[in-house]
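Presented below, as structure tokens, is a lone chain in the form predicted alone.
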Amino acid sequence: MDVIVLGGGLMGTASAYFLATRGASVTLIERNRIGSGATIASFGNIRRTGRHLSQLPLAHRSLRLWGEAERMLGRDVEFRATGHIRLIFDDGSLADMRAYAEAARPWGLELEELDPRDIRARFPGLGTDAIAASFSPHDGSGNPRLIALAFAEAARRLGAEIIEGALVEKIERTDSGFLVATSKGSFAAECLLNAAGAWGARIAALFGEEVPLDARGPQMGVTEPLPDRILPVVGIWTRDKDYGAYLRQVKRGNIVFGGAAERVPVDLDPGHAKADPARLPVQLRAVARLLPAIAQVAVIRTWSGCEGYVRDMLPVMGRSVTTPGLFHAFGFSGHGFQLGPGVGDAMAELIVTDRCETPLDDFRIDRFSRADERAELTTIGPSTATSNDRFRIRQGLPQRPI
């Protein structure tokens, strides 16, 4: 089987690798450099806490693969299962956490609830005003600057062709499959996997599949080293977007942080956002709530990137409904890093065997057209809930992103 993979981020490179392990002949085409889009903008969080319930089977599959990554890929991608703690500062957020923990338990996610004494004893220096926290001990972090390159190199060793700096000029459906014309030549294959991230909706639209997706850039930063060691990834349960910060400490002591700053719109040509220094004070106030010591260190670098956000904050994964041989894996809405290896393995399984052991139905590309059709048939009263809120209501969860 011949497969063209469009997109050289974590999803595309992981898919190329797992396709190659299943014996497929793979050509991966990347418009810039491997890992230069959403992957490079990633915080590196490998967490399952707070995910939509329908994502948890995929997240579990992916976590197992993160644990095997060094052996599989032949290099250390700095996966560390140091745990994931989410601090809580008010009663409403505590209720949200408990509701989520109860709903997630049947899906295989167990969260430990910590009280203030537990937090001080186990994680001194974190959230001095926190009233509680959740803790997931098997989650952690990885290095976004290493993982896509590692998958690409491993795929290349298995025979995959990796082409960088190739702008796609035309995609055609042919009698035998697909023909992709690029600035570096034309390539043909039986199957096409659209893993183009924020550009994925453009490719889907070529085949009559519309996806409501916005390209946005997060604001990330890193400080000079702190002497104290903070092992887990740190986040927050909150309904207030101004406090939605997160952080982790790398081995050399630097604190990597993000969140609490509105993601800026990105023009897909050239397709990269710049960090805005004016947003940094608000962001740092939110981060300092989680780690007060950060107020004493200097920020040495900020950066951004380009991520694709789907209207309902769920990815698009699975078969095309209009075009045989076309598959999609894009739109991970700023929370795809943990899912990456599982996405690659699941898509390779689906493409090669025409089945997938992990349920993907909630990620179908035609869910938007089906929702529109249902809306036309149903009279709905006025509502201020977002589409993401409505999904959460169906899952029995709090209506705000957590």
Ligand SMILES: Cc1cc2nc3c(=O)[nH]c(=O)nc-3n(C[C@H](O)[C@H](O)[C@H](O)COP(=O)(O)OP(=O)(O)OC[C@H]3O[C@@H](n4cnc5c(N)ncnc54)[C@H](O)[C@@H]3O)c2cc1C
Given for the second form:
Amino acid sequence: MDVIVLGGGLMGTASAYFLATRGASVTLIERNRIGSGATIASFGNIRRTGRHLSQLPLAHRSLRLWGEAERMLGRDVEFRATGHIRLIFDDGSLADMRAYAEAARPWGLELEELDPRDIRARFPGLGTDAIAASFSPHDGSGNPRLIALAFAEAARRLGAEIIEGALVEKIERTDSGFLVATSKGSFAAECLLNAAGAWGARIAALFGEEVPLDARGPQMGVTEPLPDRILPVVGIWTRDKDYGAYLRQVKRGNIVFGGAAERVPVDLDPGHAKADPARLPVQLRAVARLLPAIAQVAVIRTWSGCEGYVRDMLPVMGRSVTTPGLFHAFGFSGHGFQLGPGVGDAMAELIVTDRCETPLDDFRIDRFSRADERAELTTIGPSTATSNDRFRIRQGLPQRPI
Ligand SMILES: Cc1cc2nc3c(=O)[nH]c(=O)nc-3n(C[C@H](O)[C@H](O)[C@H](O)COP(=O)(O)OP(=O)(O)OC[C@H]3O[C@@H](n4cnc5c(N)ncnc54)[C@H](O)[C@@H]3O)c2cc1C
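Would you mind giving the form predicted in complex with the ligand, to go alongside the form predicted alone above?
Shown next: the complete complex, the earlier chain at its head.
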């Protein structure tokens, strides 16, 4: 079987690798450089806590692969299972965390609840006013600058053709599959995987599939090294988006942080997301609540990246409903870094075997048209919301991307 993968971010490169391990002949086409889209901008959080419940099977699959990445790819991509702590500062957020933990348990995610004494003893210096926290010991972080390149190199070693700097001029459905004309030549294959990130909805629209997707740029920053040692990735349970920050410390001591600030719209042409220093004070106030010591160090760099946010904050994954041989994996709505290896493996399994052991039904591309139909039906019949939808509506939980 031969497959063209469109897009060389984490999703495209991981898919190329897992397709090649399954014996497919792969051509990956990237218009810029490998990993230079949302992937390189990522905070690097490998977090399952707070994910939409139906995403947890995919997140577990991905976490197992992150754990094997160094052996599998022949290179350390700095995956560290340091644990992920989410601090809590008010009773409403504590109730949200407990409700989520209870709902997530049957989906295979166990969260520890920490009281203030546990937090001080195990993680000194974090959230001095926190009343509780959740802790997920097997989560952690990875290096966003390394992972897509590592997948691409490993795929190339297995025979995949990786083409960078190729502008796609035309995509045609032919009798035998697809023909993609680019500035670096034309490529034909039986199957096409659309892994074009924030640009994925444009590719889908070429085949008559509409996806409500906005391109937005979350803002990140990094400080000078801080001598204190903070092991886990740190986040927060809160209903107040102005405090929805997160941070982690890299080996040299620098604190990488994000969240709290608005994600600003990004023009897909050329798709450059800009950080804005005016958004820093809000972010730093929120980060300081999690880590008061941040006040001792200066911010040395800020950045952003162009990410595709789908209306329901879930990705689009699976087969096209209009075009045989076409597959989609895009719109990861700010939380695709953790999922990446699992997405690549699941998409490769689906393309090569026509089945996928991980349930992907909630990510179908036609869910929006089906939801519109359901909305019409609810005016004359009972609610058709899924149990997850009901959980989120009942709890009023935000769908937090990080
Ligand atoms: C600032 C920021 C922080 C984030 N932090 C986290 C985090 O901590 N944890 C987490 O889980 N997720 C995080 N995310 C989300 C995560 O990074 C993304 O969901 C993930 O990297 C998406 O990967 P992708 O391969 O789908 O997209 P991308 O990395 O954007 O790759 C898509 C590629 O397709 C290429 N392309 C587009 N159109 C074409 C075309 N027509 N022809 C050829 N190539 C094309 C683009 O050039 C791009 O390289 C963050 C995102 C951002 C922006």
